[in-house]
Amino acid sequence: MVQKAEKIWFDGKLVPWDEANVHVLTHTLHYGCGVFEGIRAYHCTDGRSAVYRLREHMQRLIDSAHILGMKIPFSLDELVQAVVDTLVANKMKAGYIRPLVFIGDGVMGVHPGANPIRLAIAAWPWGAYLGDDALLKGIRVKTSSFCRLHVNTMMTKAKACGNYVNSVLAKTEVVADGYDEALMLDTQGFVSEASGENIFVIKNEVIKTTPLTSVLPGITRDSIMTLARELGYEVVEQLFTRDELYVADEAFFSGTAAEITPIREVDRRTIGAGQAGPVTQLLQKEYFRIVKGENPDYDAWLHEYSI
């Protein structure tokens, strides 16, 4: 259950928590056109606060908003600021955060019409995605029946809502199989991605990731990718298969809420040693340093605030 907090902001205002309401013919409610982020804060070792990629991710927001066609009534700078008025006004030190575009109500129909654009922020605390242990041990994954939409069936380069029906079908299908994640193909029968992760594989030492085709462009895909050629590693975007995908010596998903998520297993093939493996260990640990604010080279990830 998502833990409650004492604000949210809304369309410009913060409004209590239980206020935070819509009506039932809000037109994103029915036909699923909006877009959100989901974005962590860290209490970092030293005592600082700081969001992760603050204004990487808001700028995604506006750019998927823009991909659907629809103008956010904010500027960049008032969303980031907006994220830090909602943390602080919720005391805060560290959290996930949710920012969400819908199209309010007015006329029904397909067309949004002249329906007002409206903008929520929530903040609430949030541990590991995919549970503490997993971050350890890795986690069991299956591949999913539902394909990634293609390219001209939606736009995958916006984080939009309706997108994520796709995501939603996968992870109760394969969930209710006893897994833990669901891997997701492309409708060409390459790896994708998760239902809201990127994934990555390593063989020999190279890591590779599938390239920007049907996936969403992760930031912290994006931190990975960095990190692991500043660290002296082969890093390739190319399109692989399942069976690669079995065979490597370590795999591994990303994203905000699961971070980096090994995977010790898929369709009943142990992946490596069944564990997170030494290139995974050592780009957890050097990221998790970065968001804790432990590595002054990538301060300018980190987006300050005080409580």
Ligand code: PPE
Second form
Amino acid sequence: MVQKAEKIWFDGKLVPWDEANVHVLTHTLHYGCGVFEGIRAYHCTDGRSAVYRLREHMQRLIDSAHILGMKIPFSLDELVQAVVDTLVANKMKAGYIRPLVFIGDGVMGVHPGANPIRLAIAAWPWGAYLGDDALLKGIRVKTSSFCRLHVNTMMTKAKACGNYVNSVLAKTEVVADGYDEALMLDTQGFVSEASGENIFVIKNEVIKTTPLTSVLPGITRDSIMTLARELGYEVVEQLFTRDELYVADEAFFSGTAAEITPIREVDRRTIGAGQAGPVTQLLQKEYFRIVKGENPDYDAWLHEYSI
Ligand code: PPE
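For comparison with the form predicted on its own, kindly provide the form predicted in complex with the named molecule.
Okay, now the whole complex, with that chain kicking things off.
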């Protein structure tokens, strides 16, 4: 169960958690045309609170809406402020933030007509997405029987609600089979991404991730690429196959919720030594130092706020 907070930001106002409700004829509820974000605020080691890469997340929200032909009735600055207001109203020094843009009720039928574009921002405490153990020991992954979206079927660069039907299908299938996460291939058969994370593989100290063709442009992915290059690693964006993943030295998933989660097994093949490898561990350590405000070189990625 989501741990309830006090307020939800809804169409420009902070309303009590239990009153942030919609009509059952909400257009997005029927047809899936909505967009969302997932953002984390961290309680820094020195006592500050900071939202991680807030502007980039809200810009991606605007971009996602633009891709779907929806116009958000708020500016980037207003959206950034709205997230901070939500955290402050809930006295949250850390947490997960979920902005959602959706088409409200009005007309029915696929064409949304002039139905209102609505925006809600909720926040709640959320620990390690795939479990505390996952961050330390790594997870067991299975290739899904469902392909990731074809670029002309759904808009893969938009964090669109409807895209997640594909994610839910993949995730429920592999969880039922006893695995932690689903790896999805694109419609050509190359590795794409997981149900809610991007993927990285490491071989001979070279770090590889999929190009942005069919995957969400992850902000964690971008952070890791920047950080890894700064640490002196070669980082390449290149298509790769599942058998290349099977023989990688190390592999991990990246995402706001999942942070950096090592992969210890794929399709019953052990990856590397079957535990978080040294490069993954270093990236994890440095990533957590950044989000917790311990690396001043990356302070520009932290949007501080006070309660
Ligand atoms: N791919 C997908 C499909 C995806 O959903 C996410 C985030 C990513 C890649 C990584 O993006 P970024 O967070 O910008 O690094 N998934 C969000 C939702 C997870 C959920 O279960 O809900 C998240 O991590 O917040």
